[in-house]
Amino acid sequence: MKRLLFLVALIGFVTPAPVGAGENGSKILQNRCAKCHDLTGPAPQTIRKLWERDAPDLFYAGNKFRREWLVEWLQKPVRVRPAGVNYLRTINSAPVRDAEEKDKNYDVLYGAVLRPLKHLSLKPAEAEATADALMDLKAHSDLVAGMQLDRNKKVDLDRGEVLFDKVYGCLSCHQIEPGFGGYTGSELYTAGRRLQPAFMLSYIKRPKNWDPKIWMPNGNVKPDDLQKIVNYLILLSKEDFNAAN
């Protein structure tokens, strides 16, 4: 009888396990992320496979992202790619009539793309664990080896924008503030907080090393300009565009 009362009392102090208890970061990736994201690689080797990709590859996430950004984003996902990962499905190039500019061709997003991003949101502890698991995915470490940001190659925002837009034409695909720039690439006004400098240097220098069939061209960026562009993106990421709105 005493043993039974002890067991009852013990059970009374046991807190029910929360939903998802026991899922560490790796299990969360496998159970909740692997359906959409490639966690193992390699990147698509044909245009057909690239066409089928609906979410970013994550098998080199540890060499790409900043952990603190991952933790924040996984709890409150926001759209990084205005036209989605496969913009050929969601964008149309059409003439737009304007009183001053007359007829010009602009990228036009289909309305469905402008809806809020549908992506799972994680609780703080889950986000921390998942970010740790993502940081362990370090394929292509050879591509970032030796890539080091030169802080002496800093530029101000105006000069950085001229380099980014006029010299290399990046603005045609990428936005440097909400709504300003192209839709077909990821927005870059958060890139400095989102991406590791070594990854940005390596990817901008030769994106096809990371993604052989990606549409982004190898821009033959001069070494000094490459350093200046990455420094510019880091500086740009410190701007508060929400306050401006």
Ligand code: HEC
Given for the second form:
Amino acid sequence: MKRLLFLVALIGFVTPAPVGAGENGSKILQNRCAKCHDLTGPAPQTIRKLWERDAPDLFYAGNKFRREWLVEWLQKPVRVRPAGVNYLRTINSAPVRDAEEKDKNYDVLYGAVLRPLKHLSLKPAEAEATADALMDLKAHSDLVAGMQLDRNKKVDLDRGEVLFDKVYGCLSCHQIEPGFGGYTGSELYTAGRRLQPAFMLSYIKRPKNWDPKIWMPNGNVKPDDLQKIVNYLILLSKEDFNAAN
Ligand code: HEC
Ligand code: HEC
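After the form predicted alone, can we look at the form predicted in complex with this ligand?
Entire complex below, previous chain first.
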């Protein structure tokens, strides 16, 4: 019996751990990510719970992110939400000083409150394995099932921006260039690189299906405009925003 145990232990010892296998990634998720991120769902069902959330939900990551972006970001994380996950802690409405400034009154940062994002970063092999494990988290597949990007509904940047800024007012919460736009939501000039088209279509159509208490309104975006906006966001994310700095 003892010998058998020894043999079992020996086999366990010499069997090489699968490199980059999904199992590896799930272990990383459980051990290093679950203390901040919700990996199982559901999303906060009350406003109190929403305000207690300090990190984005990842339980539907496989239906949300583009894998290439995950692999890159996990090695070099940078801020996605200009005011953090909990914008009420860091931003306020801009004071309207006179009539001329009236249409400029979108949100401003309190300034020093928000520090640069401190997020653990992974080594290349860990990032690959963790991205695989994240891509396996497939909650809400029903919400993306019927969503298909229509590439015939392309718009140029100017027409896309008119829809985004003027027709639907998305600019009041989202930035379409570093430093230009609202602070309440995530930056969207990188959305086309970060997010799957089907996710964007579904989220913009009805954000509360994903996150019942989120501040983004169910905007009643017309089906045609929904397609145009997502095509616009994909086009926008191909711009080189570093070139201007
Ligand atoms: C100390 C808390 C904390 C830990 C631990 C942590 N994260 Fe995060 N993570 C955050 C915060 C806060 C953000 C939001 C950054 C932003 O939006 O600017 C974030 C953002 C992300 C994003 C982008 C999500 C999105 O919706 O934009 C991914 C992906 C991510 N984390 C994955 C991971 C993985 C994988 C691990 C474990 C290896 C991990 N995080 C560990 C706090 C944490
Ligand atoms: C009142 C503020 C507000 C308005 C107006 C608004 N959004 Fe949002 N949006 C948000 C918030 C908050 C989120 C969730 C960000 C997060 O996951 O932390 C969000 C998320 C998104 C996402 C998913 C982004 C991501 O990184 O996961 C997309 C795409 C998006 N919005 C597009 C739009 C479009 C297009 C419009 C106009 C039709 C719009 N939003 C109007 C606040 C807003």
